[in-house]
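Just the one chain here, laid out as structure tokens, in the form predicted on its own.
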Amino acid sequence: MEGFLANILNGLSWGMLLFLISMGLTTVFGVMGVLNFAHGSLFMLGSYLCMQFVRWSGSFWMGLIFGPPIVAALSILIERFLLRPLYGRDVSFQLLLTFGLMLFLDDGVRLIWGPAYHVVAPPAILAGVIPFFSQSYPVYRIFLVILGPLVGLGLWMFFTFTRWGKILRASAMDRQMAEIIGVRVPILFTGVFAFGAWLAALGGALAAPHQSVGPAMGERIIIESFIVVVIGGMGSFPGAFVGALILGLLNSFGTTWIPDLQMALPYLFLAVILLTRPRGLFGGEA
């Protein structure tokens, strides 16, 4: 029973990492239509500077509050001057310039910091472990599984109740409707594509004492958004949520009794339900 409950954990805990990074995935593409390959490399950025906060500061804080705020500035530099100029154009520019700037930012990571992997240790509060019925819990986990709703609840009332919320609700249902009634679109995109490189960089920075820091972080991180994504539903905000929970659990339940498929689990998982709702559990009816 303790085992089935601490995989819960686990999975929970990695599942709401994975909900950040893929709430500002989905809510680029909602509302832009960008299919951003860089944004595993901008959450992988977050974590490489919360680590370079916590060095220079001696405070995890420091680089949770400061380390995402630079991701999203270097996102609207990114946006202003290389994305806006293909808009219009056939969507295959903009993927191969993502990705081309996903391998721009794993270089430079790889340039600035080498190719080592590095450990965050979690702040003092955090540290250490709790009792959890005959062994230990570490306590990080436990606050990954308590912020990650927290934050999802806080991006809940965000885009219900506030001013902007419901612009970007509206724009991503109709850009063109928007626009007409006076909403000024590229001043949305940027800060769209800002917020959604800041939910990446979040992620990251938290990620950092979970998993060692390390230039191939954004790789697995961006392949398991796409497929909460389309699990969830392309632009779906509870879908990005279910998802991520279910990717989260079938990792971990998959690494403890079925080790031999675990990786295989998420894209079998994506495969059924590219088979039964090819849009998602979130998404409209094809």
Second form
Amino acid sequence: MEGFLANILNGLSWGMLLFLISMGLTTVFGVMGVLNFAHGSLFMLGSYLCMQFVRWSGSFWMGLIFGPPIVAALSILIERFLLRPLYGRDVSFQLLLTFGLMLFLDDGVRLIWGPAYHVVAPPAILAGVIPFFSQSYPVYRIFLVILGPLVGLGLWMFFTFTRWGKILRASAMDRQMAEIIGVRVPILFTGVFAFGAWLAALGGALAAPHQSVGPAMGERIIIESFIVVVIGGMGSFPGAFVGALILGLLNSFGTTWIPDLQMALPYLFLAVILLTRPRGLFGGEA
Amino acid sequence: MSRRFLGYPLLFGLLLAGLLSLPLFLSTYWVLIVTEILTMGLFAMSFNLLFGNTGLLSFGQAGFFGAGAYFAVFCILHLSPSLWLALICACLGAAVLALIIGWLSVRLDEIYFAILTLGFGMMLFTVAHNWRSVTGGSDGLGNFALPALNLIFWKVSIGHPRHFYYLVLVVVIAGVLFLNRITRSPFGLMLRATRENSNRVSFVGADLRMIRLQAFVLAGALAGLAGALFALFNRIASPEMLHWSFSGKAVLMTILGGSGVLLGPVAGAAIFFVLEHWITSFTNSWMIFLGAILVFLVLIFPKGVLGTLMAWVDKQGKGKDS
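Give me the form predicted together with the partner chain now, not the form predicted on its own.
So here's everything in the complex, that chain up top.
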């Protein structure tokens, strides 16, 4: 029973990180139609920048506040100078460009911070463990489990009730129509891409105390968040939420119960979902 | 009218002559690199049959490449130490896998197809990685004797780099001729029609899924063949050969060289490996350069390097003819 609950908490905390990243990915895809391969690298960059700020200031919160906006600023340059020339062209070019960016960023990070893994301590208030039945459980993971839905709720409210959120949804639904009624789509695209990058980097900063910070962390999460987004239905928020939770739980229970198959579980699940519901759980009809 | 530029047969003749005489004046080191280029070029061409011709972006092509490698090594280890049998086994084994995976995958398209094939490819990777007793786990299967090439009257050892180079060259040329034949056939025309507008293909009464499935199986078989050559070349079949990042290499080479031309992927493979060897000779972080070059090429050469070159040559040729 204790193991079961611990598994659920572990799954949820990883799921919440996946959720943050997937939301950025799915927003960028929904509005711009760009599937960003470098999204995992932006997540990783967020983690490294957070670590760097923690080293400078000694405070995790500084990293959480100042890291992600730097990544967002960088992604404004990426959108403006690299992605924008490609909008008229085949989707595969965007995929390839962002694939190239991924290689660039991954190796760039290795060049700056070295190939070793780094540990970031959680802030004092979230450090330590709490008693959990007969065992103990890290407070930081519980913090993630609580924070995830809050961020999700905030985003949902932003998209449902604010003017900007409505503009975004309208542009995602029909870009041409949005342009006709006066939405300045180029600026919107830049904003959306930066917003997605900020979410990814936020996830990365939050992940820093949860796992070790290392050069391979972007590659793992990008594939898992692709799966989340596809399972949930591309461009769907509730889909990203449910997909992330399922993948997080599959991950933690798989490791305990069927360690041999754990690596294949996300892919198996992906195949089952796509073969029964080709547009994902919350996707529209094909 | 659209008279073909007369230089092409000449160019291909020169290319062929160059490739045939290559080992005479290149060092063994470069012969090995060209062998690798040709093998990966064949793999990338198999991917391009789906991507460039049919419009299907498969991110799981490495699954068939790696499966071909394992099938060839299984064959040598457990069936008989025959090179031909190993190559045929790899081809057929990969084709059967592609039939199963393709049957499930081709009903989807675009991004969904890409992600689903990625998923199936990673399942194969997991099998190769975790089924230790059969596949040797992450160490792979490396302990096998290289079979000799049996040409009715004489046996050739392919252990020698030059011999192996010619074997690969012959297989790759056969692959190129085969692909050339396919893309120029009515079937090839259907593939391109599928890429341009899949709805219309269905409307005229063609079985869209069948066409895609056939392309998928052919591409899988070719990838398996390339994988078998790669395993013999490196004397190992390892799980990395099935990993999605390996599929990414095929995508990269194809678009680097040009997906619209038959030899584009091979040109891409050549650019890739020459750049890799050149850049790693002065720095360890070659990926950062590759990434930057890739970004640059995507922005500057929308048709890939060979594709842009061919378009330019075509324009010159037309200018002269008319």
